[in-house]
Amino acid sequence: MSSTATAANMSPADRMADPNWWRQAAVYQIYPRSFSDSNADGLGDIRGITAKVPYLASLGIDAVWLSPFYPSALADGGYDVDDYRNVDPKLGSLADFDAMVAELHGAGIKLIADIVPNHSSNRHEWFREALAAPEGSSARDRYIFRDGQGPDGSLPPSDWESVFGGSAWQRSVDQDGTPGQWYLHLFAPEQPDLNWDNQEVRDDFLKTLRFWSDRGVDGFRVDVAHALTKDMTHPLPSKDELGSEGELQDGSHPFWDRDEVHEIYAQWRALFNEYTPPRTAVAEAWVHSSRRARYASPEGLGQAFNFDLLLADFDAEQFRAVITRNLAEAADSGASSTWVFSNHDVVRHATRYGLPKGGGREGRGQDGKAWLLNGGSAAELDLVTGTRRARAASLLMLALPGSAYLYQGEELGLPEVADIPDAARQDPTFFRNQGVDKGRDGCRVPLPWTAEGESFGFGDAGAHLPQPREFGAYSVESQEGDPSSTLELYRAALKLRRQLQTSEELTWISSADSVLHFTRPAGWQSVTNFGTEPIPLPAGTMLISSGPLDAGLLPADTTVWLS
């Protein structure tokens, strides 16, 4: 079994070099927040990141990606961006960005930040600059500012919800005090939209890549990536008229996935080619999957985020028709795929899949984001079974040619933190429908490093969100070296996964419905099996199993890469 073109053959110093590096690469992504708090002050910051590069390295990954960690007021966990070319002073200074970045690059880890550019906040200068200035002016046109309705302009501009639930427009107040213009706000109102006809907007935004690029970042994610453009023409139509989510598919929404928008990432693209190695994007586009190729064409981003497995049922034929088509996808378009199956977004998979059919709620957003949410109970949460499923299709996941995107805690199998009281809770999606949503915060909990202490390590402080008792259960403390726990399977499969990707193919082989098994290169195997019996194992000697194997036979919810 040749692994001449494997990364495992490479020193950190040529993975560093390689500029297709991403193409089939590992990317871990780090809420900084929950993630390590080096300071003792409940949130997790940059200094706490760089203190686990070593545990980052161990895990085998290629990248991190990077949530953001600019100066925010955490109207909704730092996509409300103070100052973009700058760190959250709760989180260190740009000195320990610097430091982090260094630590990272010595240990052969990539970093790919996350880049917010369809709205700031409400307390950047450009807005508190608009707030202050007429009608018509400059300052003003950086946003998207328009009369209200009505004789006295009281009511909005027009019926459009924002994602985070209630009207889209929020109503300023001028500088005598009585009520003036309305803004648009796709999501919360301290996140006023930018206006991207500006040119002084897509200049800076420019800037702001270019600072981070020269600072050593190696890619950018780039935030609500379909959403830039917008068609603002008198009068602006209905919600009614707009029709469901999901029918204009053609580039005419007034504000989703308009044809438009790629001007702006081609010039991104010329900005990222004037980089050795260029600089890589990934876009979080919430699209039709016919309308996805644009975003990660060469000619623009590289990437874009596929989300089909996150929303497929844990299901063999539904799986099978994904990969398949994204596949064809990403070869058409001559971008790489990208797998997920949990990130800051959405419940941990290990609970989703843990949930009956129909006991787990889907709703979307206007924007297609999918809101996946714990409607079950705990007596219908079979946690067992969701582990060992999470634990099948990651590995599955990991077997595929692309780039993999794992979720921080994932690893450690954490299930999503369902109740957590009211009072604590963070997430604008909750105070927004409360007692509909219950909100992002259960999977935003703060990782657990050991089996006891204050915040089982996560820092000295507590954490800013609460942790519940099982979590030490969960800790890398307590997996360590255990070749049972999901935490050594990760390391194991990902140590695998760097000497065994060579080129991006992948030859589907006949068997049952209920298994999927597949043949990659150099001739090693996937099989999952996704029904509830045990069935033969196919011929081959075992690289690594998700679960334990019975006698020659594959069990339900359990997959094998065979040699």
Second form
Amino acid sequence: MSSTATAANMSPADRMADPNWWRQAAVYQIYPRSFSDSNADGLGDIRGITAKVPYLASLGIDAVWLSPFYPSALADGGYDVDDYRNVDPKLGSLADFDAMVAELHGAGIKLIADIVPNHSSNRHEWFREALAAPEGSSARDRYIFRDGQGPDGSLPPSDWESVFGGSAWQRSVDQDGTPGQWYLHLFAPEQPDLNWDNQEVRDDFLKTLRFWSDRGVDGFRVDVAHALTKDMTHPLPSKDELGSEGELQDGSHPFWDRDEVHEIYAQWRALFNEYTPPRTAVAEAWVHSSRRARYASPEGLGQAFNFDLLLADFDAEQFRAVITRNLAEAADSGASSTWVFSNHDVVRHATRYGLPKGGGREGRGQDGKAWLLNGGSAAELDLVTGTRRARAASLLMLALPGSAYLYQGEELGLPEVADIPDAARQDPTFFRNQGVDKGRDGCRVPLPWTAEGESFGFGDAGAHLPQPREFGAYSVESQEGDPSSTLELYRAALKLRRQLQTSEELTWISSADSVLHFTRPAGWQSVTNFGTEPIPLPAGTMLISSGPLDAGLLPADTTVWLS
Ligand code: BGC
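Can you swap the form predicted on its own for the form predicted in complex with beta-D-glucopyranose (BGC)?
Below, the chain from earlier opens the complete complex, with every other chain and molecule after it.
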């Protein structure tokens, strides 16, 4: 296994220049509209992020992953991009972006930009041109237009469903006002799928990657990386003939995880490698675990998210299996592993672990969607247990080799906000399911910075999604300096991790079934008690604990690091 110098011993400048910086990085995801609002319009923005760089530096993270900040009508929280080479005026300007990058880099923090290649927005100039152009035109060929079925073409070309619910096809209207062809949108109708067989689409994305790399972006998070290439040969299979996302292992699905997609990433890799240090990329690819390595290979994007821990219950056996498998897979691919418990698409893990086992992820298959929000009863949520487990799980994750991806607010132990009024909801998932699926707004509520005051310090003009009253107690201000707080736990753990994370080795120590105990180089040990009874601690000096010990014993739902 490869080893890296201790990050703690490196100057920020050396860390910035290290080509392996990503292998063991702690990456903090910022969902910009909900982070910090500098100009009192209720939406977080780029200057808000810049102002918080000291906070980010105090956390001890290595990189920020910035969710989409491009011009967008926000039909899908910014994942509907109008212009790939600009900043949303609601969030700032390119000059603000450059200033943010300079400030982050000055603090030794890298920037990973979210890139959305599967679909543009319906307001992108290409899509407007496509609608204005005749059938069969080159403007239409940048997207996936097809004739409808039935004598008058009024039925969609297939019965495929969009990920957000409803048909994956939308009928367009021709210039003369008559109904025209249909276009494919695997997500919302405002997100038409691009046609990656079209050379212009491929060339334009290379231009975009270069544009941001030249501006100092250090890496890219590639949205739905497994969907770009499609087999649209007629007749299109019916939805009953399709396997589900993440299930097939042979690349035979018409749009998920086709082998041809890797030609695109090989080209991207060549571009990334022109830079010093090379630009990095991480694939968001909900594929079968046996197919992940290709996305993560050094000839491809270099790293891929594994969501297996996020999908697991808080359960020693499940965690052990996931960790063992993913470390082996990462080693095979040449990448380092990735770990994630929370992001902008799933129920926050403090809430998930407070729900009955298996409860946090029913419904749309793999995406960690809220059981609580979809018919479960709030009475079954035990947030005290959930929070204790989330702290234990996070400390365990930070002891693992590989990159840890953290989501804004998890360092505050924020819970999911379950009771957003329907009228305030924004997520297209909610609207396309007639409210049956409440969607992802509950993990996107603006961060609380202060205990009191307008939007708890998020900004001076309220928050674009309502914050519950208890957010004040979770605020940075309320937790700062309190050693028992989740914020100080994350800070201390991230600092220690920087010193201890010298190589990518992990050795399991045999233990009871409900305990995970492993060692890392230089005598660093992590022990988590997933059981119900306190257990004796192994020999060693205590470095940090996710919760108080019980008369010298390690209580249930608690992790400690020892040396
Ligand atoms: C992003 C989602 C987004 C979808 C469509 C995802 O995987 O993480 O937030 O809705 O892609 O772009």
